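Here's a solo chain for you in C-alpha cells, the form predicted on its own.
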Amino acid sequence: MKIDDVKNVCVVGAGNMGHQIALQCALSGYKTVSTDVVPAVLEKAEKFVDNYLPGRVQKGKMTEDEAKAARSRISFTGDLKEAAKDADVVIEAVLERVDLKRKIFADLDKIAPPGAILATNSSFIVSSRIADATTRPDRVCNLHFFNPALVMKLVEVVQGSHVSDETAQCMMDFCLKIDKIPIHVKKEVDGFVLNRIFSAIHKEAFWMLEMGVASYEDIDKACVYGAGHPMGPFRLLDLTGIDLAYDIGMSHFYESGDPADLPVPTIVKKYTEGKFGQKTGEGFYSYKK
C-alpha cells in the first residue's frame, strides 16, 4: 500500500481521541467513517463534529464551503462491517486492553480489504501484541496521535520488526497528508519516544510531590513558566486521564513483577476515588465549572 492508494479511512472507537482523529482525516480530504459499539458515544461524536465545524467558520478558520465539504466526508455508524469494508487505512482508538484490541483486529482482518493497513492509536500497547491476531502482521502498526488530536501536530509511527518498510513509509506519508508531523520510531519500546521523556519528568514530579518539596500547582508552574511546556505534568495527567496512568502502571507491574512499576500512591488514591481528570470533572484540578 502506497499513499496514493489511500482514499478511505475508518476509525474504530468514537471517544475523545477517535472522533478527533476521524474529523482530522475528513478535514484533510479523506472519506472517513467513525464507528463505535456504544450508541451514546457515537451520538456525542457526531454532535461534536456538527458543533466544531460551524465554530471554525465563525472564527474565520475555514469557509462555509470547506466546512460543508468536510462534513460530507465523515459519517457515523455502529456497524463495524459497514465502516471498514472499503477502508484503505483503519485506525483503532478503543480502550487500552490487549484482549479487546486483538478481538477487533481479528474482526477487521476479515472485513477490511486485504491490502488495508490496520493501525492502533495505543500509547503503550505495541502492535506486535496484536499483529498475530491477523493474517497481515506486516500491515499492523502503531500510529500514535496525541491529545487533543485536532491540535497536536506530532504522530509517532512505530515500526516493530514485523512491520514492512512499505507500511511504515505509507503511514509517514499519510500523517503528512492529514497535516501532522510524523516521527519514525524504529523499534518497539515502552512509551515510544515522547512518553518515555514525559515518564522521566512525571517520575521526578511525583517524587517531589510525595516528599513535600512543592505542591502540584507549583511543579506545574515550574514546567510552564521555566521550561516552556504548554502545561505541567499534573495538568497533563488530568487531560490524558489518571485512569489511563493507573492502567499503564498496573500493566507494567503485571509484566515485570517489579514493585517500582506500580502506580505511585497519589495516582492510586485518585483512581480509587474516581477522580480521573477532565473526563470526571476532577483530578488534580477541578473542572466542575
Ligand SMILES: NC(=O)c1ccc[n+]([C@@H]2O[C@H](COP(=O)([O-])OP(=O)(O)OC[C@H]3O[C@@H](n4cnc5c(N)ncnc54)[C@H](O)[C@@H]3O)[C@@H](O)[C@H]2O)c1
Contents of the next structure:
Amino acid sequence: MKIDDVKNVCVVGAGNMGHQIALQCALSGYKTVSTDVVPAVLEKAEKFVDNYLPGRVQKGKMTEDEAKAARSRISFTGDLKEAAKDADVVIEAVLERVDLKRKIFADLDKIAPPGAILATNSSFIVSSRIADATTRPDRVCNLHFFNPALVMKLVEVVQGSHVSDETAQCMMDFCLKIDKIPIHVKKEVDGFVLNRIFSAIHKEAFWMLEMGVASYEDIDKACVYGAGHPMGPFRLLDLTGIDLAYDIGMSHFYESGDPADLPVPTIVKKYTEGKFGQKTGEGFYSYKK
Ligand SMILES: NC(=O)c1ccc[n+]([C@@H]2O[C@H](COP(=O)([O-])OP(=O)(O)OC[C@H]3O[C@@H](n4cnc5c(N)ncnc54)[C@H](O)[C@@H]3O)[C@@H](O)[C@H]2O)c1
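One more: the block was the form predicted on its own; return the form predicted in complex with the ligand.
What follows is the whole complex; the chain from before opens it.
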C-alpha cells in the first residue's frame, strides 16, 4: 500500500482515543468509518463530532463548508463488516487486551481488502503479538497516537521486524497527511519511545507518593513548575485512564510472572473503587463540577 492508494479509513473502538483519531482522519480528507460494540459510545462519539465542528466554525478555525465536508466524510456503525469492508487503513483503538485485539485483527483480516494496512493504537502491546493472527503480518503495525488525539501532534510508527518497509513508509506518510508529526520507531521495545520515558517518571512519582515523600498534588507541581511539563504524572494518569494503567500493569505481570510488574497499590485501589480519572469524574483529582 502506498499513500496515494489510501482513500478510506476505518477506526475500530470509539472510546477515549478512537473517536478523536477518526475525526482527525475525516478532517484531513479521508472517508472515515468509526465503529464500536457499545451503541452508547458510538452515539457519544457522533455527538462529539456534531458539537466539535460548529465549535471550530464559531472560533474561526474553519469555514462552514469545511465543517460540512468533514461531517460528510465521517460515519458511524456498530457493524464491523460494514465499517472495514472498503478500508485501506484500519486503526484499532479498543481496550488494552491482547486476546481481544488478536480476535479483532483475525476478523479484520477476513473483512478488509487484502492490501489494507491494519494498525493498532496500543500503548504497550507490540504488533508482533497480533500480526500472526492475520495472513498479512507485513501490513500489521503499531500506529501510536497520544491523548487527546485531535491535539497531540506526535504519532509513533513502530516497525517490528515483520513489518515491511512499504507499510512503515505508508504509515509515516499517512501521519503527515493527517497533520501529525510521526517518528519512526525501528524496534519493538516496551513503551516505544515516549511512554518508555514516561514509565521511568511514573515509577519514581509512585515511589515518592507511596513512601510519603510528597503528595500527588506536589509531585505534579514539581513536574509542571520545575520541569515545564504541561501536566504532572498523576493528572496525566487521570487523563489517559487509571483503568488503562491497571490493564497495562496486569498484562506485564501475566507475561513476566514478576510481581514487580503488577500495578502499584494506589492504582489497584483506584481501579477497584472505579475511580478511573476524567472518564468517571474522579481519579486522583475530582472532575465532578
Ligand atoms: N487513553 C490513552 O491516553 C491512550 C493513549 C494512546 C494509546 N491508547 C491505546 O488506545 C487503545 C484504546 O484506549 P482508550 O483509552 O481509547 O480506551 P477506551 O476504553 O476509552 O475505549 C475502548 C473502546 O473499545 C470498544 N471496544 C471493545 N471491544 C470492541 C470490539 N470488539 N469492537 C469495537 N470496539 C470495541 C469499547 O466499547 C470502548 O469504547 C488502547 O489500546 C490503549 O492502549 C490509549
